[in-house]
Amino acid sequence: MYLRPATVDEALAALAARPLAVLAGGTDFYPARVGRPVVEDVLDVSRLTELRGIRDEGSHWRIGALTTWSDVARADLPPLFRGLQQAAREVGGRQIQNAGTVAGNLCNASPAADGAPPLMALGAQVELARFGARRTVPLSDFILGNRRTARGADELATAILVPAWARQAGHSARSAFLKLGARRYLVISIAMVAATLEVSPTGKITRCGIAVGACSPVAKRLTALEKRLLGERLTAGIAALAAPAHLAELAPIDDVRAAAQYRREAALELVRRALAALAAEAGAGRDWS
């Protein structure tokens, strides 16, 4: 059975029947198959355009699940997202950025999806609807292991919810996104990070996200470096403060692309060039804002 519903409602309904798999722009779902005939009962969402698009609701920013990863590079948003932005020109080729989403890219749930560090940076959560309901999940909670999710099988992502940042007076907020592989481009992560950092008026850092994929099952905030980070001035010595201990949540594994050990030691320098790079932008003045 093959369905490509019009609205949303329409897939809800459908969800609520039966069990489908979702397809969206098939850019992880048609590789998963190579070499054997689709056999599972498909949900195309591709028709639903509500779901597309980024607007600031004022509390939140909302990205639609269906938004491609060329939108979000092409988006004219404020440097709170440069990080988001640095990822999706990561995310395969060309051709994949004109077709993948962001939703689906989560919902993959690879451990090396280049989505998931820059949006678990910036607080994200995932909105879930089932026909009648919706629930918001936090991006942390909502991915739970290599190719797992919190999505029920009657659910459909539909957003992904960024909290507003710097809303304070004289509040700035600006990210980076860092990602090490074997080659420059059209490659799976070795190790990759992102920093998501508020200051105050007097340089002192007020809020912050610093997250690390491919070095874990799911991606994983660095919630003790964040604590050490709070309260610190953005100056150029700020990178020191990042130690090893910082990434002791981190599980990396040896596999054909590197050691354990290197991915531990390559996600603690790049974690370090992030925020010497963050504080970078601030000594010489860019605007923040």
Given for the second form:
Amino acid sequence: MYLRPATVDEALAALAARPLAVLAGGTDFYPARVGRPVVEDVLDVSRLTELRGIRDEGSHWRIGALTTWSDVARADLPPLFRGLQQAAREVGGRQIQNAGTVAGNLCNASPAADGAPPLMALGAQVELARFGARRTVPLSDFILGNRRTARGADELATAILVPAWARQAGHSARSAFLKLGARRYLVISIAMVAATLEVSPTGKITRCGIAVGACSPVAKRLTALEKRLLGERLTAGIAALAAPAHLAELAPIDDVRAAAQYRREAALELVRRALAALAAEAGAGRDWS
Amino acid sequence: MRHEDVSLRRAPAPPTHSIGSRTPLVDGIEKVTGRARYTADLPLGPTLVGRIGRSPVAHGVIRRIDATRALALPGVRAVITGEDFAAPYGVIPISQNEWPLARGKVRYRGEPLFAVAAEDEAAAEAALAAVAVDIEPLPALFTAAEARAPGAPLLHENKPGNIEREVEQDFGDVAAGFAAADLVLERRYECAEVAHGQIELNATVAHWEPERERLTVHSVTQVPYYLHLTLAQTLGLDSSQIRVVKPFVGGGFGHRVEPLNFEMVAAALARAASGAVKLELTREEGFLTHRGRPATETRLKIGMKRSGEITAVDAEVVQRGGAYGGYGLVTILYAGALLHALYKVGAVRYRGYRVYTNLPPCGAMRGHGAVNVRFAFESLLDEMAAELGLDPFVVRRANLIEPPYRTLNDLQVNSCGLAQCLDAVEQASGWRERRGKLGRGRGLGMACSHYVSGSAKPVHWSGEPHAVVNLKLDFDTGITVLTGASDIGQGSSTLLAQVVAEVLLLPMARIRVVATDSALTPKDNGSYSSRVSFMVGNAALRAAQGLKRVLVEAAAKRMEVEPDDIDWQGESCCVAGTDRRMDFAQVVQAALADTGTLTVKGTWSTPPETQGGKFRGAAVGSTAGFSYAAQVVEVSVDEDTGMVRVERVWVAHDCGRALNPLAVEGQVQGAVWMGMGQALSEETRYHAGLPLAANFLDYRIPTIAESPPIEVTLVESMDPLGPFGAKEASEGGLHAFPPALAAAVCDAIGLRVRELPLSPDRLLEAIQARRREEKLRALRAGRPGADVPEAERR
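How about the form predicted in complex with its partner chain, since we already have the form predicted alone?
In what comes next, the whole complex appears, and the chain from above leads the way.
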């Protein structure tokens, strides 16, 4: 069975009736089925255009579930989203960016998902709808493990919600994203780091999110480092505050892409570079939101 | 310094009629419009679907293959095993130990074990799953050291110690050479195994006509005539029953220079099923078929005088060859032959070991046999130059060959433009002003290389000419070049048309090339060892000269003068000094009136003096013309992540004469780029014989984002034997990249890496190991500040 509903309600009704494999951009769906026919029933959501696009809803930003990586890269967004936009430009190649959706990247739940670190560092939530009901789940609770999420079989991810940052007068926020692979594009990441910092008018860090991807089954927030950074002045020296102990929770593996030890060291270096880059931008007086 | 992004410059041999002109490829239009038909696009009619069942174990005895259940399934037309073949095969006549489907034993994981033909893909898949296989596992050997260890199980009963070939070569007095040296250094080098990564997937379409008992095979091969020979042998057919056609091929790089198992399997399936079978392999199966460059360990010792002169060379090379012979013995001989023949050296001792292991077989890959030893040799020269306080260019110049020259291992050098190559890249890169002055993390490195223009003796020594080209000229006044030479994207068909156009002074539009159909075109040994431009080019040159003689004689007869009186101008000719003139069509008609359709043959063979010496294995490395190349690589190195970025490459290549500069530049850039892939990121990897990177995501060929500007200078040394002076241009530019990169990294961060590839994790580990050593040394010396963190000391 291949369903291609025109409205979200129709899609939810179909999901309520039977288990269906959800297909959006297909950039993970098809590679997982190379050389064999599609045997499961499919819910193709690509006609649900109401789910495409990014909107400012005051207390938060809504990234519709059909928003592609190219949409994110091209969108006119405040510096808070620089990290996510950088990630959008480094996912796969251009064709993947045009077809693949940000929400699909999260639902696929690869440990190397490029979308997870920047959205985690933004404190994003995932909006899940089932027929007649709707709930939101923090992203860190949504991805449960390698290829496992909190989405119920009858649920559809409808949006990613990013809380508004820097709501107090004079505060500003900005994010950065760094990815290391054995080549620049078309590569599964060895390590990824995303950092979001909010600073007060006096230049002190008032809120932050630091996340590392590809170094554990699920991308991880570095909460110890985040605590350490709060209240610090955002200057060049800030990079040195990141210490190996802050990455203790990571559980990198040895695989064909890199050795665990290399991943751990590279992740620390990337964290420092992300912080240094944000400090440099603050120092240079670049616009923050 | 120069600022243009990519500048392609060439030394000034002026273009003539068609030689030396930048000529678009004659088959380029089909390729860029998508009209070109590759094997997988054939044929138009329906075919059965072929599939190969592969061994799940790396080493084992085949107890039973039972196809009863599979054959009973609907739509299944044939199941075959090794028992369905008449003989084993192997590209080298003296080492034929492989069956198209394993017989008796399996020797690597993924080795073809049985094959099925069915009416559609689903039936073929069902048949694969329904074949019952019983294999008794044997201990498997995955490294050369394991395979060479005393008491190791044997892959092949007749190969003690799992050694396919041991090479011992000694030239001159090595001990005296080392004694005369001012500096002797010995180092070890390791290169990981790499595969070709050609874009087009493997495919064969085989058609058996049961009524006529004839076989037609279309395949992705670089060697259609070796394939023809091997099909006859393994299927037990008479050669006259077989026709082999090579359609468009999407890249070879050596993957297809030997007949491959799936090609014979497709043919046997077609015969068993009495029909047409299409066998398409996946990318993973391409990596299992592989036959790429073997993992190589090199121990190298060089003696050098203070002047940079090389007094002696002592090398031991171990190649992890995989499970079957293939080209293996040639690879280990090439490693010895081309190790030192680039330079004038005093004495050489070479020991080579080609080792069988339970992994996919290795074979020939662009730069065959010479790439990994070149990495070792050039790296050691760089290190010794530094120790002696010499510029690396000075060391190369101290050992230059001056042609005509006979190398220590009896290879004939008739032309050598290496000196001009060195000058060109030294100047273009701003070497003297910039090297060592780019700041920490950025550096320049250089290296040299050379390669053969075709192996001087063919693999199958039949006594025939080494190359044959037929020309046909008929009522339509068009010339058809009939050639067995395989155009695999390198532009050989274009080149042959240019050569014929040049001799006859005709426009390219009058010339068609029909290539690689065994029923139509003359036999050709294939596209390997960069032989086609030189050998087939020479045959085309002679064929065109022969045709011109016929035409000139016909014109002379018609105008009642002597042939010497004819002034040939291509589209017309005249009696010299008069206005008596015939146009080309009239000349053709005059010639046809005498004999009917004109067919003229040209042949060429390498002269005996270029076929090497008399010692065992001397033929390998011998060639009618050596190409030479030098390159400079500029890198930046990120010491905290181990990432290396190639900023720019300057390469100069002595191709004798650039027959088609457009194609030559592309080939040189491609060779450099392929060397970059091996040097930076490419490596096949296995876990207990299971390939871990058998796809293009994990087998990391550089993308355009990693590809630097490659500035090409063509040096034209005008080889006395090459067609119009031309030599090889597609391989020799590869070898120097890896050592030039390693030298550049050393210039950038003072660290010498002797392992390939220089992947970020490998380089970072080396950087950290050096830091630990420096710290320890400082602590031992009791130096204050020794415990200051690294980050602050930099």
